[in-house]
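This document starts with one chain, in the form predicted on its own, laid out as structure tokens.
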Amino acid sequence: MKDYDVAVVGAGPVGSTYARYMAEKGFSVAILEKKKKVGVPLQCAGLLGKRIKKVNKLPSEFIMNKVYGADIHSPSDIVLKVDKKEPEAYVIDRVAYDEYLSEIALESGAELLLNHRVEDVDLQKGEVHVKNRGKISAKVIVGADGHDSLVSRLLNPPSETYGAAQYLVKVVNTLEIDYVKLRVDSRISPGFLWFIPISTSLVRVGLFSKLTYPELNVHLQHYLKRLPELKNSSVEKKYQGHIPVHDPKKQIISGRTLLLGDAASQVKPTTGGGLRLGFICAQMAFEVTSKAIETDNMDILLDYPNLYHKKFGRELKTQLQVQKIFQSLNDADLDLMFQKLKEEGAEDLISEYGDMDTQSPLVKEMLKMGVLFSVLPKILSRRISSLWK
């Protein structure tokens, strides 16, 4: 049985960026990969809000395409634009990220086992099982091991989850590339669908929802036909998987283990996306647990969950209730709201305090200028007027 400072579950961007800050530290660091290859298959629309370089880095090399806002549609195409004077997003190839930031972990100094699945980990005594090939022991265990984490089910009931799907599409005619667009539809609330170009030739379509993989489908080809960028289209990959439904109730740390990324529900429950949220734990993780090792105090592991919650709860808190509204809107309800919108001048509001990792900065400019209370009912106004008392 071979020892460690630190034995991270799962080689995705999360547990690969915490085992390069360890490394990076001077510890031994051991990051247990069940499959033979690091970042495939592809499970991400792979579009990253500006501020992802403030928490990890990111070499203009991955970088397929800059984009500037986004195009909101209704059910019935009424269009919110959102316009930005500088990049708002990045388009990325996220499986060359992904081993990217797996490389410079292993240039740092972590070791990178492939092909070794995790059956079992003592959460107490730091041991992690792995299939046919014994045991390793380590002083903390970080279980970064996606949605479906043999981690977290260990401390946690299973993780509920929505299903995405995702077309890679070749167009015939060229793309405008500057702006993203995104479809609401209340048959797949709280998901949206998205269409994100890489190229002129080259965009993702896809969506999230709590459907079947096959209802998916149906809705997304639904959506291919009904866009006229994508006449005598040609669909050229499919991709599907999972992202967690976000769990304020999640329990992320247990003895000498605790919960990073997807596995943790470390996701904003808007939009599903994880990696900033995840990046920023990391750090907040790689400090807590650099010291707990140095002092031999694993009771300075607790320190961990009152950060995360302490930085993030109020914003995931409010993007719930976001969430929880739109969930409860019919095709009518969000036409209206839609169109209340832009005769409120919300566009220029979104454009202003957008921001696609943290909403509530435009959720409170819109209460306190009045413009939600003028376009939702008073009982939904209500609930989101009480997040700031």
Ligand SMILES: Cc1cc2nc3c(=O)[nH]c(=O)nc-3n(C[C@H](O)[C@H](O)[C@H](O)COP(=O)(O)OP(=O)(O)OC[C@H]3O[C@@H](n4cnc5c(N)ncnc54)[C@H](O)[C@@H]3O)c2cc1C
Second form
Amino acid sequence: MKDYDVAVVGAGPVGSTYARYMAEKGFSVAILEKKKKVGVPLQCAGLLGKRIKKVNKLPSEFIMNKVYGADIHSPSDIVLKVDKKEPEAYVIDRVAYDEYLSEIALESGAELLLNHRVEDVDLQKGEVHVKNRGKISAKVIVGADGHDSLVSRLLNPPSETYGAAQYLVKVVNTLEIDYVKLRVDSRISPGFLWFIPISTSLVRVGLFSKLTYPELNVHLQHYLKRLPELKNSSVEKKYQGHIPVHDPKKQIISGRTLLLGDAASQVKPTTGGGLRLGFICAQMAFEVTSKAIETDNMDILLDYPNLYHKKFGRELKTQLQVQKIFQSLNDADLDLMFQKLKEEGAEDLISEYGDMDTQSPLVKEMLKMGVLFSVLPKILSRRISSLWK
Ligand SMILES: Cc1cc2nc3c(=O)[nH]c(=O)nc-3n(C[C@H](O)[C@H](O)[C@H](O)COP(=O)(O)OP(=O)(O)OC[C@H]3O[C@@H](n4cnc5c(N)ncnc54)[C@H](O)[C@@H]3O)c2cc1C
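The form predicted together with the ligand, contrasted with the form predicted on its own above:
Full assembly next; the chain just shown is listed first.
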């Protein structure tokens, strides 16, 4: 049985990044990936807030477009425009980026074992059972095996997920590429629809929601017909995927095993985005696991959930509350809210304080300026203000 310092289950972007940090420090690292090729099929809209560059490498060759903001549409097309002076987010080639992250992990000394499906893990002993290939052992095991994580299922009840569907659409008219479009609709709440241009002729159109995949497609088709920009367009490819429902109670450590990325439901509840949070948690997991191995003291691993909750607990809680409130609004409420927000000048406020990654500064500012109290029914305003008590 081959022995490593660390066995990482899953060569997604988060697992590969963690593996790289460990390999760079000289630890022996195996990445076990069930697929034959990293990164495919695409399961991402590829929209990353500009601060992603602070938490991982992102060479410019993977950036397909830069966007300055968003047009956010209400169900009856009242539009809130979020406009920044500098690019706010990058639209990336996610398949190539995943490959790149695994390649630089290999260059740092990690071993990538493709076609290695992990079937079972002994959390305490540190043994990983790989389908048709026997066992390997490791001092620490990291489950970075995505939304349907086998490792998570050994520690937790089955995870809840949202379904996601996305089309790559080719358009005939030249697209405006500086802004993404988002659309809220109570039938898919707390999910939403997105329209993310990657060039003047190609756009990713998708949505996530609790609906089934066929139902998601019905909504998507409806949206495609409705948008004037998409007249005479053709669907080039269809993708589907899952986004974990963020679970603040998820157990992310047991024995010498910990969970990371989507496997730990480390995603932003409001948008489902997981890369930035996953990358920051990869750094945290690296600091904790390297110390535990160096000192041969696995109790140190217990610092990982503490650090994670300390850094993100409050923001994630706020986002869960915002999401809950959104879910309780019907289309008429949403339209009214958009109309009032526009009247109250909230577009400027959102443009200044809005951030793809953290929503609490904006919500706080809206409370401070009294905007939320004038736009939302009293009961909702009370619920929001109680977040800071
Ligand atoms: C439609 C869609 C759009 C999205 N858009 C965005 C976005 O715009 N921005 C953003 O930040 N995030 C977005 N996300 C979320 C983002 O894709 C995830 O958060 C991210 O992929 C998580 O990375 P990960 O490495 O944790 O897991 P994954 O990328 O899921 O990787 C897990 C890996 O583990 C492997 N694996 C699973 N089980 C096993 C096993 N038993 N044995 C071995 N290997 C295994 C899988 O094959 C996979 O390679 C989107 C998700 C979807 C579905």
